[in-house]
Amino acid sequence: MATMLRIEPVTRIEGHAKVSIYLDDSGAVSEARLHVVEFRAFEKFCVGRPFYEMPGITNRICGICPTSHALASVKAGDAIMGVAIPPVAEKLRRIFNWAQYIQSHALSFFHLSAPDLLLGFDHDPATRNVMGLIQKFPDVARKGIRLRGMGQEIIRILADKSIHQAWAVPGGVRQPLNAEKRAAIQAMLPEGFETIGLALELLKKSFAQFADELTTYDFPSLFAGLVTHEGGLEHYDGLLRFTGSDGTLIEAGVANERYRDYIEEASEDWSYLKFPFFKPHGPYNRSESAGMYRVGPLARLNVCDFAGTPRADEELASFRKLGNGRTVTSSFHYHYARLIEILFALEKIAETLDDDEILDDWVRAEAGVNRLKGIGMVEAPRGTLIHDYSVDRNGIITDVNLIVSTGHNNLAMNRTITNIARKYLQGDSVTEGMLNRVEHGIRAYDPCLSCSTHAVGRMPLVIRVISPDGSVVQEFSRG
């Protein structure tokens, strides 16, 4: 008899989801489902705005990255007035989105994510969250934390704000950066530098109690992410590559506005997350994944050819020992590729800041709607973001269409997930470490579903067995 199990909410995620687990009948795992159940609506109320409204806007999308919104939502503004930003307002805006990687990849890293890495899946999870980390690992936890504010400080020194901020605008940013608040960034940094080595030093110790989930973890797919024209590490800006498993190139930078003869969205009718594939491999087939690709920290690690930092390429140099010597395909090695970039983002806002012209006061460019059009594409934290606007003669917008981070790892979520039901679930006998095991498949990609964030405690989760005829065989729950 065909069945399924259902795990609601899955916690530590930033938002809200639950994933169904479907039994043959046999009694095997045949596929497990990520469903995620919120509507936002962003593509549809946007429509009747201003453009220049949209970053103050769009950032509102999420308290976690509202800085990746603000960036691609100001790109697109920069687009339709076709304008080229003065050179010291791509510095600020580059050192505000490396600041972004700091704070997320350190939320994603120690406060959601460590609890497994440094506590084990199975740890009674009364405590295994921040609070138990606290407990046993007390330096790691404040390090961590730490270092999380000092990118929340680098945003609200530039902004004023930490989150919502109105300071990146079409055209550069408001206001431009004086020695003083150089200097309060800079006197920072040594101690990120510091908690970074830490905690690299304490993941890299973990893999070898983590055997299993570095194969369960492990298949092909495409990888995708910005490079520079150099093919480096690119945060801001860039070419868009994709590459196979093997690091072959599939596109080795694909122009920015030219995103939609390779990215393609499908929907299904049990996820508000739409399933973006990679277009010239065919049509849409969710069973196959032929289309599959990542993003992120793994990808964008993947798909550059070098990170241009000294400390960040050293260790880039030992990741790539973990794979083929050019490519990772295990997921759960996202958590290592984050690591990797809090250090690359260290040492360029520590380079950039070194450069005098950061003081110039020439921040901002302007210009009226020279076009109907606009894409601005970033890289936030958890993957490549596209925000595509259309506007009429007036620069109100006419049509929305955001690609998100998390919508990208879509097929990716949902294939990991069936890998580890499928190694760890028999029959229909739940346990705690199964379900964490789970949960955890889908953190390793750092999912960003809504402003809501579930890092402390324990949530109510309740897995059900419901046979064809929708009668409940087993119920599990907790909290």
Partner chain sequence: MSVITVTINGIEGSAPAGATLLEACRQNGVELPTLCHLEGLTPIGACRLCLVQVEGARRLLPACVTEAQEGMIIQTHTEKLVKYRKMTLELLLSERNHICSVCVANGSCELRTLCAQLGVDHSRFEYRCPDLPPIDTSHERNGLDHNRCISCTRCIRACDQVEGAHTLDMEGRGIENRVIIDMHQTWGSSRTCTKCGKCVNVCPTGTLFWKGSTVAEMEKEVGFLQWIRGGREKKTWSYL
The other form holds:
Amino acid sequence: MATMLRIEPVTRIEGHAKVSIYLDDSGAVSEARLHVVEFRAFEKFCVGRPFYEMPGITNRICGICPTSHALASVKAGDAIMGVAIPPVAEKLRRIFNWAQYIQSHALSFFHLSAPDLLLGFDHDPATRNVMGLIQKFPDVARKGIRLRGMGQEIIRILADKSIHQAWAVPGGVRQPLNAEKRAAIQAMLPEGFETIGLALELLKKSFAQFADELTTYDFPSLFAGLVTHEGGLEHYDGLLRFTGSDGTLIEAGVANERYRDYIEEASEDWSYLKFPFFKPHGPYNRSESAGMYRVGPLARLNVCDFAGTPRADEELASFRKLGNGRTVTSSFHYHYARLIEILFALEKIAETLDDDEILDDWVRAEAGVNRLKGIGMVEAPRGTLIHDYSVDRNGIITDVNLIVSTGHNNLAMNRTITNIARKYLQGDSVTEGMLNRVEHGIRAYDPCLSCSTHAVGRMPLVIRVISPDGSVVQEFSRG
Amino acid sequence: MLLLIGYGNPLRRDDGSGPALAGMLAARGGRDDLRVITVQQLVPELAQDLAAADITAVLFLDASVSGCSGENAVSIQPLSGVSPSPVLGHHFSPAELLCYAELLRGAALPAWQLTIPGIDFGYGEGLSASAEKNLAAAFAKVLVFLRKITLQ
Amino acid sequence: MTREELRTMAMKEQEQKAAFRCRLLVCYSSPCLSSGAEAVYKALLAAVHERNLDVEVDVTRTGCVGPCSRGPLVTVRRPGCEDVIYQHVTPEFVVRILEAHLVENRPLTENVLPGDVPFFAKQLKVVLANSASIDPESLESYVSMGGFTALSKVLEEMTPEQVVEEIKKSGLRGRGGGGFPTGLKWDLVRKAQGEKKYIVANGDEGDPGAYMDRTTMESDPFLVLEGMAIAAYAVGADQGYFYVRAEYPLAAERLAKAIKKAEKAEILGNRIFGSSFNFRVDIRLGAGAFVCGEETGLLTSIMGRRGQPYPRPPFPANSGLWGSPTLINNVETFGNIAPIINRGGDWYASIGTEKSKGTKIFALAGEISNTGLIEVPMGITLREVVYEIGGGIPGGAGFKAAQTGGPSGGCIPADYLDTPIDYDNLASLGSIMGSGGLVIMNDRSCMVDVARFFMDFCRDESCGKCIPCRVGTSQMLGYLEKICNGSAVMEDLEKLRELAEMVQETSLCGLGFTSPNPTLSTLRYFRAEYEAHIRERRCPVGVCVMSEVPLRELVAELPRRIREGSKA
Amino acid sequence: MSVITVTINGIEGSAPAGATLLEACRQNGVELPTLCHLEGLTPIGACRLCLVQVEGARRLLPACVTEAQEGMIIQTHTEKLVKYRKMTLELLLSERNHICSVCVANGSCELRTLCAQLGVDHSRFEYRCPDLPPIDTSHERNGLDHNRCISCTRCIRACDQVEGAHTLDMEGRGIENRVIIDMHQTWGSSRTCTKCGKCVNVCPTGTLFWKGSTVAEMEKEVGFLQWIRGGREKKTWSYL
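Moving from the form predicted alone to the form predicted together with the partner chain:
Full complex below, order starting with the chain above.
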């Protein structure tokens, strides 16, 4: 009989996710699992609503990336209406999406991961936190807050509301941009560039101290993400590309509506989060990681041929040197990729705003139902997000399939924590170092699991070592 | 100006006691040196509210899982120490928020945290009888606290 | 028809009936029909015919006799003898009755219902006086009992004012439930301005367990029509509507026949009794909505609209059907009119209590030995009704409560058995007279379950126009269901009470504002039962199945259940 | 025009003879909440929000349908009345599925505005979560979402009394009542609907909406009713 170790974030509210580490009879780690136990049933209760209400409903899936859900949803709506939206509307939606990247990536990097990354895992635990970060890098900490705020502010300027807005609608957007608003956004950009430059510099300097982690987080897998028709870095539209660990093109550019030919979702009875896998590589097999692919910042930089802006392309070149020249396979570098994407977003916003055409007030196309199916695919900060709707002739939703970014990474996250457990678990006792790395390993993907639910600020971890007869041999609690 | 931040999720029963207490204090009125904010969870942007020029102190109002009841169950503690960020969430602890606020304003900000123990954190509205009792005690305690810090 | 011709008709009919050696009266109202009266009647006719007794024996289908649970009932009436009433009569048994009385000349001893039992002795029949004796479908039969003399009297001898005065003098109050003084209502309609006025008879009886009006319509339709015609004369109306619910097909059929016969005899229609008074009556069938028993709901239904009440004022007396002054009275109220005119308001006022005059018909139902229809003087005590007329509680059980007034009424506990029944006493006990449903409950009834039953009825019958009744009854039912299934907490009881008061005070019509009555009265007299359901999760009489658990206690409860489940 | 005197909340005021209590109150600066009432439609006294206490009356009276009488003494905001109004709104919130955050009428909803004015931010009563007919968006322009309906019948009355089409009606009774189109068919197949849109504009919530509206995008215009009715009375459009 196998022994099970359970790492459970004991929130005062029923947990949203927990980690179990399974040992085999010899005491070695056989597998680690990330359980997502929050069941939300969005796919069920969207049925029966008109498709044009969907952006308002689905953006409530998340409080961190509502913008991505709204955009995937309005794109599915555009497809149902069968319209090409006014060009300016598309540009405004893109700015909207890049602003979302800035705020979401900034939160992940500066607020959640920076203490570990900039101070190191071996830093005194008592000060390896925000306080320590502030003491050592006050400027980074201060700028981080302002960068996140800036992303939120751009969204607010465009949509009058930073969270759960209703600005993006099927057919376009509700209000155009005006010169005053444009100037306000433009005024914020220089500080953003400055912040990101500083962060990149610090992060790159820190790689040396993470040699172990870099290899532990390193495993082969496919990568998936949208690219422009020319193969460039893309976040809002484009073709879905799959590449291998060595950089080979598996599928150069799949049209959005054909995603089901490439992605299938498996379920496990211990998690509500589904397990999408790459279908052409044979049937689902979790233990062999067949069909496993990664999405998100790391994957996007791996699948694209180029970024398309001068500074981001420059960074991309140095990023690729960390891998085999084309592909970076260690999930540790999600952090680096995130910073490059913030830089890219800033450059693209600046470039798009420069053209006076952006102030045009023709921003919404009108149409009824012209297609009974609509697929909206965007790159959310955490990866490819797919909204797939079927409607009746009156536009009432009859079926919904949502594949969220965190889902795509499900297999990879399980793989990462298995690797960490194998490397850092000593005997049957859990060490502080292992705990830190399990936490960090999950955080590298910046998963969105606990959205809209409040948990105690500090999530203590409790680890129980349970012998085969069910008694607790050792209990380890931190926090 | 004292900033009161009541946080928690009112749809998870006792978790809503923080916002409930904030609501009671806001409704009571009678003081113009209080600013009350209620949120579901603490997010980084709040640091900017904490760092506003007119804010001189902050009191966080929150629920806790201790399950105790009675007068002494409710505590007001000065905020101290900082813990690492949460593993899976995208929210902040009061202490983390305070660190950022102090960074932004460039000076220390006196801060306290009041916790109201609850027992029922399941789905649903309304507080358990125990949390309700604790809420009443917390209300009384805050009023005393408010009088005291004004004297300082 | 003239008054003289009416007298001739009566005499001819009386003589004809008196000529028979024996009369066999088969109760032909709905309860007896449902227990087989039709087969009994046919068997009896065949037997009479077979024995060539047609000339000697009269077989009549009559209205209701009263002890409905004992039907089919057959009464044997012979000149100079006491009536003999047989109960539970079968087609075979009725032949034996015939043989015994006519061949052997000796009454049977089996199945005899003694005539001197309190069930009959304590009753005083005014509206139902003819019921057990006449053929409801025969105009002659009604006339032979003095029918239409009151109408001819008012047309020839009285002014409308005098008629109204007589009704006022009688002290008659509306029998539909509210108890509004009938004479006063007539006076209001009489004085109301309007070229056209209407008379409406409310026969939309809908309380569960109540069938007073059905019986009155089925047993003596001419009596009600006569009352309507007198009212029409008194207020100056020439058109009447008889609103009968479609679930009462026999009542509607007999009324339709009665109207036709009366019109043919020129007792209804134009120039009634040779006077200048015209009065037509049309029947309107209700589609079975309880709320159409509420007068404004009924009026909108007659006008062909969705049967929903509207706020009063304006009262129908001023603005009713198509905006014209309209007199709307209950069937039983109209049934009292002819006797009052015939015998005088003073006579009527001598019956009953100070503020509630005359008699009232009740449908006795529930846990009581003699279920059936009774007519008693106002002021009789509940104890007399239950233990004497009703014959007590069967099966050795004790009396627990009496529910009066149907879903709009309340429950009266044993402590008040000696209260004289009248409008005001019932109101002070938190109930109402209602139309006369009287459901007796024994000590095996759960009062919360009773409240839940009536609330379910009210929720189902709410028309949905006003919010308190539409949503309030649904919410109250929800809380009562929770209390009954064990998932309620004390807070729910408070919400229930608060809702009950709110619905009572803010609803638009009578259905709404009386719907909390069963809940409020049981809360008032049986609060301990409610608390036992909630605090102890126990139904004191074992009616409710406590299968659910309050959500909040589920966490503590689950492990226990799992333990018990694994043991089982 | 003769004038009568009424006392509202202890203050004497006047109103034209024949005015309703609601008109009398509003003319004297006392605002009463209403939902089923709409200037230009026959009042029905159904929502019970405008109930007032009149001295000498046995029951609370709906101000919208009660005629003001000389010397009436009226209380409009007693503790009890305010409590009942709040409960009425709570009952409405519990009756169907009102989800403001994704509602087209967010921001222009009369129900929500009243809730905000009276301080009702949630319902103490349990949500009934009824099974409702599907959303009807078969019409060329309008949509009907039963989740948000409060059964005020303003749409039915506007369609019947102002437009004269009587396309809309109510089926079922009590808590089961539902707005229907013609003899219970889809709106798109209605041959009586004139597509005038009056029903949509008089709907106090997001039940009736312009097709394609997204969150908070509905803006309703109710003033036109009085304009139409007034114009008809004054024969503004008479060519004879």
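Computed from a prediction, not measured in an experiment: that's the story for all the values here. Numbering follows the first chain given and starts at 1. C-alpha atoms forming the largest set that superposes within 1.5 Å between two forms make up the rigid core.
After superposing the rigid core, the C-alpha of residue 337 moves by less than 2 Å between the two forms. Core-superposed comparison between the two forms: the Cα of residue 79 travels less than 2 Å.
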